[in-house]
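First, one chain by itself: the form predicted alone, in structure tokens.
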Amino acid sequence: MESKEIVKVVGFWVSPYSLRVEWALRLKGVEYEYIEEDIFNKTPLLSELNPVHKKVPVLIHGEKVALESLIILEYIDETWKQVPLLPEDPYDRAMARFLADLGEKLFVNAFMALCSEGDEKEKTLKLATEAVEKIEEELKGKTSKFCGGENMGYLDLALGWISHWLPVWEEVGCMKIVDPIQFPSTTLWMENFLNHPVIKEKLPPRDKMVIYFQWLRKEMVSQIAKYGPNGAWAILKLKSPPNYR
């Protein structure tokens, strides 16, 4: 039976992890209330809902609270059965989770490449490109529009940030990770993802993203120069992607 309890999403406007939760709910036709969280001045609500990590997104479903975006996707898929996100086959499900985890590693390395310079930038760019190479191998030869077939699913939502966030990071960071010639299958998938009606109507404005990430990159580069990558992450933890996952 479909759940009729009130659904709310606590998120941050530029968080791809918050957006993937909203995309999943919209794909399944689930109505929800969105609550914007200021990650620079966190509210008592976020501390109450996620006292350990104090991160977005948070899914509120009646009296239940779900945390961590990929876990939330699975919760959504198991709660609302219409429009399945994960494959039925156990092996295919396992591979979807494996590739989603690879996407998380790509996210970290691409962001660090955006926010660093010199040897550190080259190192993280190499790691990010290697992750894209593996994704390209999985997509190569597929005739379907999305990772799991003709319908968008769990893995598409997990990797969806690549299509909209990564090009902004490439522009702001003066770098290239997804070369259309080197990665044609990934590029085609990105286009299909962005052209999906649910995605098109729920993306943060690109111009606003550019301004935000220009500011964040400037902050991170400055702190990395003073304290190194690990120190910069600690100092800027209120401003950087570790606050959403």
Given for the second form:
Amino acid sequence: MESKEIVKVVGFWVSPYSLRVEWALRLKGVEYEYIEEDIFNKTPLLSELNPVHKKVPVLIHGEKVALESLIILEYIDETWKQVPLLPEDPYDRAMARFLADLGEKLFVNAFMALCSEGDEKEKTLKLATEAVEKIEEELKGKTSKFCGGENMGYLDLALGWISHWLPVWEEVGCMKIVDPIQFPSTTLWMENFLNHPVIKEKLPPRDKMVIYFQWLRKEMVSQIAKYGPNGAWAILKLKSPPNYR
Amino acid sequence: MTIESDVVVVNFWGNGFGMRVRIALEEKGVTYEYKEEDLTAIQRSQLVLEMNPVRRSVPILIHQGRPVCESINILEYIDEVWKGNGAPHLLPHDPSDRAIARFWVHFIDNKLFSSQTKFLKSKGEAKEECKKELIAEFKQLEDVLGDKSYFGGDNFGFLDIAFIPISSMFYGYETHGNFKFEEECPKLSAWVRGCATRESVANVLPDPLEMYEVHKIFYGIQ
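With the form predicted alone in hand, show me what the form predicted together with the partner chain looks like.
Next comes the full complex, this chain leading.
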């Protein structure tokens, strides 16, 4: 089903959620306009497009709007049939969705490990490592380059943030989650992912990511100290980050 | 562990996520074997540990010996496997409508569910705040329903199936928070009554008083 309506992505330069939407469109060869949203100074546009959560990414396709990155990936796959992202077999699709969801849990735990200290850091680090163990089990013994086979697919796009964000968080947070000796299959998959031509040309610059996450970590650590982990998420009122552009 | 039947659902009778799976199968006219997992027990059964080693949770759908876990995953799987031969579609046909249905299910599973948990666990002034937040979120869903018979329009679909099990906790929320859904969300209440006339829903949803009693145990409510 070819579609000639205008496609736009509203995203944030360092959000892996918005990057995965751009990767999907690029893999499918779909042209789109990118609109950067400063999530620390949200625009009325974002409130209009996503009144419930006021979050990026947002996919605009003609008159339609799709929200939540993994839901957007399914929308993209159903609208543009070339270069299929999800496998054909229902069981394989269910497995891909299940593991993508596991990846989201890894994201939350790894991010909390980055932004916390002491017992909380230890706890979330352990949960993050356990999630990587499950991913390693899935990738172990696979002869293909990607989760989707010889071509990248939905699960690669869903887990892809691991290859570029996690090493930055490990550096900034002084921690190790993906040990190459403990997780050789995951490490190899990460390299394959980063070397894919579509991914290579659309990654946020590492040096700017380090500055950004150093700042974010400092803010989060101080908020969590005051309000606890749940309180920090609920009332996080961050000042604008340093000039990272 | 040998599984005799082609389609097996493992769930706890008071778990709304698993009710979704049973309702979906019944709507599709699929015969299944039901296996009860006692979530009040500390240990999970051998079956659950074997079929869902990652999350050790229910519901689990076991189809031809292979497990599918996480209720929304299972609904998508059911819709993709059992189609044709007059079986109803659970998800709408149009990609944009599908994305909207999935969005609101995501809202239920993330926002609404965590609000109901906070509400049930809180006391005093905090409970009043949580109650307001919970009711506000139900009203958001009521706005999505509008004047339609179902969230799926004329068809009882994916979002209806994902949402209806929580109605078995309405008595519990009303008792805990001293309010009436009929007053706060009249259209949603009408939708619940409409869904309750469907055989699948009537067969699967438990008694609301029993539902509240068992949730009191889980949430430590006196």
